[in-house]
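The chain that follows stands alone, in the form predicted alone, written as C-alpha cells.
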Amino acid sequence: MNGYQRVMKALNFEPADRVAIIPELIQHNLEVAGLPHDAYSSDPNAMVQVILAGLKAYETDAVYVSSDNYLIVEAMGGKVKLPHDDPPVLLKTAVDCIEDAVNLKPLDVTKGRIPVILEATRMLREKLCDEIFIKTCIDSAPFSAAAAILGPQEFMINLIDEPELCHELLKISTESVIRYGLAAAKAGAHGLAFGDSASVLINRAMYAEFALPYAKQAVAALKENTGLPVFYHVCGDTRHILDLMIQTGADCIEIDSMVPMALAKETANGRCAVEGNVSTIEAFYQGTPEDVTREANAIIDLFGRQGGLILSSACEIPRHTDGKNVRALTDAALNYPY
C-alpha cells in the first residue's frame, strides 16, 4: 500500500496496513534541503527540491505544498517582503479600510506568488503520480483570508462596527479561496487544505455568523467541483468551536495539541477524519524521539487501523527541530504493535 492509498483509506474510514502520516513540514524541510527561504517561497523548482528532500528523509505518506499565509492578500494588492532566510513578512495589507475592501475583485490566480504553488503542485504530481498524496495549501479559509486582506485588527473591529460590510468582504474572500482551490486541483493536487487560525480569536457565536457559513460554502464548492478532499485547520484551543468546525463539511479537521484527541474523535463521530496532534513544541521541538513515540502511540491507540486518523504534528514543526524527532513519527507508525 502506498502513501496516497493510506491517506485515502484514512479519509474514507477504511482499514489500512498502518496509520497514514502527514507531519506539517514547511520550514523544517529547508533545514533538510539546505536552501534559503526566499528561494523556496518564490521559485517552484526550489520548492519542489525542498519538499522532496523532506519526503526522502522522513518517508511520509504525503507532501505538503505550502509557503505562508500571505499569498491571497499579496495577489490582491498587498505587499510582501521575502527575507533571505526567514519566512515572508506582510508589509502592507491589500486595502486600508473596509469600504475599499468591499470593492475588491476576487482573486486572480495568475498574480503574486500563487503560480509558484500551482507549478510546484504540477511538478510534484508529475514526479510522484499517485504514489504519494499531494496536499496543497490554498492559503486561508475565507474568514482568515478576509482578516489578512483588511488587516486582522481592522477586520475584528469592523465585525462589531460594520458587520454587513464584513459579510460583503467575506463573500469576496470566499470566491477567492474557491478560485485558488480550483486552480490547485487543476494543477494536480490530491487534496486541498486551508487554515482558519484567525477564527479562534472570536467567540462561538461570532464564529457561527462570520466564519462557519463561508468555510462551509468554500468546502462545498471545492468538493463539488473538484471531487477532492478538503482539510481544515484552526490553530490553538478550538474546543469551543470543535463541533462547528466539523459542520464545515471538511473531510478532515486538523487538531492542535490543546485539544484532547479523544474529544476530537468523539465529537467528529465518523463525520470526518481527524488529523493531529503530536505536540509541536513539547514533543517535537523540545522533546526526544521517545516523547514523539509516546504521544503518537497514544493517538493510534484511540483509532487502531480502522481509518479516520491521519497522524501528524499539532501544527507546523519548527525549522530547527531535531530530525530524529521528526523521523520518530514515521517510525511510530511503522512499528506500532497492532
Contents of the next structure:
Amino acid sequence: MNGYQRVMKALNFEPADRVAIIPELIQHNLEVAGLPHDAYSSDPNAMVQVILAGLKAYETDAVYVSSDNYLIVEAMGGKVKLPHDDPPVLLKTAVDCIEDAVNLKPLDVTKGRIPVILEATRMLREKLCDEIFIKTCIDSAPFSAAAAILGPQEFMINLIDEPELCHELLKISTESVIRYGLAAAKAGAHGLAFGDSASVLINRAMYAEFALPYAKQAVAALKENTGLPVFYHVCGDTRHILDLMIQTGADCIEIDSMVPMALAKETANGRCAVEGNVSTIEAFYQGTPEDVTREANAIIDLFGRQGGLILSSACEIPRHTDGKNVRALTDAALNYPY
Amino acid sequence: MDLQEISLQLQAGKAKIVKTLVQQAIDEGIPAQQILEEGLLAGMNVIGVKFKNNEVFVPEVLVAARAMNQGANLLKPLLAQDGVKASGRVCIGTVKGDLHDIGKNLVKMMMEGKGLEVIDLGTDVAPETYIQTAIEQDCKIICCSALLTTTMGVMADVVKAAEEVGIRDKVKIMVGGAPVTETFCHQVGADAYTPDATSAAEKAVEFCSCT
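Previous: the form predicted alone; requested now: the form predicted in complex with its partner chain:
Let us now look at the entire complex, which starts with that chain.
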C-alpha cells in the first residue's frame, strides 16, 4: 500500500496496513534541505526541492504544498515582503476599510505567488504520480481570507459594526478560495487544504453566521467540481465550534493540541476524518522522540488502523525542531502494535 | 447617575453611548476617578473575566475597548488635573521579526482596563527598544509578544539586554503568545508567562502592587 492509498483509505474510513501520516511540515523542511525561505516561497523549483527533502527524511504519506497564509491577500492587492530566511510578512492589507473591500474583484490565480504553489503542485504530481498523496494548501478558508484582506482587527470590529458589508466581503473571498482550489485541482493536487484560524477568535454564533456558511459553500463547490477531498484546519482551542467545523462538509478536520482527539472523534462520529494532533510545542519543539511517540501512540490507540485518522502534528512543526522528533512520528505509525 | 450604566454600555461595546454617559457624569460633578473606576474599569473588568472564560471573544473585546477609550479620553485631562496617577507603567510590543499584533493589542486593552498605563511599542520591536523605553519611561514591566516559533527566541535577548544594562532587578519581564509556554518562560529567564490577555493584566497588576 502506498502513501496515496493509505491517505485515501483513512479519509474513506477503510482499514489500511497502518495509520496514514501527514505531519505539517513547511519551514522545518528548509532545515532539512538547506535552502532559504525566500527561495522556497517564490520559486517552485526550490519549493519542490525542499518538499522532496522532507519526504525523503521522514517518509510521510503525503507532501504538503504550502508556504504561508498571505497568498490570497497578496494576489488581491496586499503587499508582502519575503525576508531572506524568515517566513513572508504582510506589510499591507489589500484594503484599509470595509467599504473598499466590497469593491474588490475575486482572485485572479495568475497573480502574486499563487502560480508558485500551482507549479510546485504540478511538478510534484508529475514526479510522485499516485504514490504519495499531494495535499495542496489553498491558503485560507473564506472567513480567514477575508480577515487577511482587510486586516484581522478591522474585520473583527466590522463583524459587529457592519455585518452586511462583511457578508459582501465574504462572498468575494469565498469565490476567490474556490477559484484557487479549482486551479490547484487542475494542477494535480490529490487533496485541497485550507486554514480558518481567524475563526477561532469569534464566538459560536458569529462562527455560525460568518464562517460556517462560506466554508460550507467553498467545500461543496470544490468537492462537486473536483471530486477531491478537502481538509479544514483551525488552530487553537476550537472546542466551542468543533461540531460546526464538521458541518462544513470537509472530508477531514484538523485539530490543534488543545482539543482532545477523543472529543474530536466522538464529535465527528464518522462524518469526517480527523487529523492531528501531537503537540507542536511541548512534544515536537521542546520534547523528545519519546514524547512524540507517547502522544502518537495515544492517538492511534483511539482509532486503530480502521480509518478516520490522519496522524499529524497539531499545527505546523516549528523550523528548529530536532529531526529525531519528527522522525519519531513516522516510526510511531510504523511500529505501533496494531 | 448610576455609573453601572456606563459599565453595562461599555460591555455592549456602545462607544457613542459610553461617551455621552461619561460626559453626563462629569457634568453632574462625579469625580473623574470614580467614573473611571466604577464605570469604565468595572465594565472592562467584566469583559476581561468573560474573555478568560470563553464567554466573549475577540470582536466583543475590541468594541468594548474602543468604548473604554472614548470614555477615557474625556477623563484624561480631569484625572491629570486631580493628580490621579496610573497604578503602574508597562511597555509592550511584539518582538523583532514578528508583525502579529492582535494578541499584543488585547493584552494592552486588558491592562488599560485594569488602570495601568501602557506604552505600545508596536510590532517588530528590537530588544534594545524595550530596554531603552523601560529606562526612559520608568516602566515596571516589559511585555513581549510573539506568534511565531521563529521569533519567540528574541524574548531571551530581551532578558539578556536587561541584564546587560543592569535593570533586570528593577523590571519584570512578561512573555506571551500562541507558541509560548511556561517552560519556555523559565528557559529564557522571564518573570511570567500568562496564557491569555486577562491573566496577563492580572499578573501585571500584581507585579505593580509588589514594587
